[in-house]
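First, one chain by itself in structure tokens, the form predicted on its own.
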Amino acid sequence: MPTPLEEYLFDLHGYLHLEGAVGSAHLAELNALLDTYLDLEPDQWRGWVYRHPGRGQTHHLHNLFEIGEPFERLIDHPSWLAHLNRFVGGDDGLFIDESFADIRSAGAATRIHSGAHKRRIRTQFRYHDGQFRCGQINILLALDDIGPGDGPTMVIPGSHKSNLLHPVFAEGAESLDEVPAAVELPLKAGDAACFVDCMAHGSARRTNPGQRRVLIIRYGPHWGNDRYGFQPSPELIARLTPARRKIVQPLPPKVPPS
């Protein structure tokens, strides 16, 4: 379970830094498999893996768990599973409504987005009667070191409870490099950021050569639905452990008998 200090900091800031969440051998497997999908063109499928169109210098590869068993191990990874159960809350279980790789080169950034002022149920932060009830908790796993100049994730701590719109939203900021109150979250390879999605966040612009590689897995209550409508393949469902299957497909489709 999260420690009392972790719970306090998550409530206060909206995020946690989970150091050394995934080991080097597992990271090597993830990177090697990911390399085999980097030739996908925008709006192209390979099996059940899809590259999102229109991301410019960024590869967005969706349906991560279809890539192979090393990715399946992330579904219920012990470094963050207890945190997710605590922060999503309740005893009904979890659901992953999105999983994707974000691979970007120099010049790319993620604009500032989200914020508690929107009051969206899907991404909400709530705490009531001793229980967290968050609509979406993100795990952002670094596949390589992400430091200054590498386009690190940036967040506005405490914005998961804000009532007001940050003024830069109206200005259309494309990255968080000069956004007041935003801070960088440098990550070593294998570190993970665990944060509630209604915290305002994005990234700095990458200025260094090379690639920034992260995996993003979004967890919420079991009654959620996939953000873009992606579905797991029958083959994936068949080979997952019961515990992982319950997170990927908590409510199996009900169909009449054949």
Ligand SMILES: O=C(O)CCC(=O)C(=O)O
Contents of the next structure:
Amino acid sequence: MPTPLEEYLFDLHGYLHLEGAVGSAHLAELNALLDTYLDLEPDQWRGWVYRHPGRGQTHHLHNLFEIGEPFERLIDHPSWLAHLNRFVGGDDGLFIDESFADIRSAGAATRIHSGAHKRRIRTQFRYHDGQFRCGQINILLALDDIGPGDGPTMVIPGSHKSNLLHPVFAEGAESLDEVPAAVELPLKAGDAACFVDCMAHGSARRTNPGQRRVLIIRYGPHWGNDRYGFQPSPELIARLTPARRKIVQPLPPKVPPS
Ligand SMILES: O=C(O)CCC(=O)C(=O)O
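Show the same protein again, this time as the form predicted together with the ligand rather than the form predicted on its own.
Full complex below, order starting with the chain above.
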């Protein structure tokens, strides 16, 4: 379970920094497997893994768990599972509605987006009667060290409860560099940021040479749907442990007997 201090900080800021969430041996497995997918072209599939077409030089590789067992271990990873159960809340469990790797090089940034002023249901922050009921909690796992100049994630703490539009939205800011109230969230390899999606966030522009590698896994309530309509492969469903299968496919398709 999150500690009382973690719950307080998550409620106050909208995010937590989970230090050392994934160990170095596991990280090495994830990085090595990911390397074997970097030759995918935009809009290309390999098996059930798909590279998104629309992110320029940035690799967005979707359906992480199809890549192999080291990725499957992330589904119910003990460093964050209890946090997600607590922050998504409810008794029926979780669902992952998107999982992807974001691998980028110099020049790339993620523009500022989200913010509670939108009152989006899917990504909402909610706390009522002692229970969190958040619509989407993200785990952003650093696969390498991400410090100043590496394009760290940036957040506007507290904006998961904001009522007003941040003025920079109107100006169409491309990254969060120099956005008032935005702070960088530097991560060491193996650290994870755990944040509610309605907090305004994005990333600084990467100015250093080399790559920034993160995995992003979005969790919500068990009744959710995949963001893009991706479906798990029958092979993945067959080989997952029951606990993992329940998070990837909480409601198996119900069809009449053939
Ligand atoms: O890439 C980042 O650092 C920010 C991730 C992000 O914007 C998101 O998860 O929606």
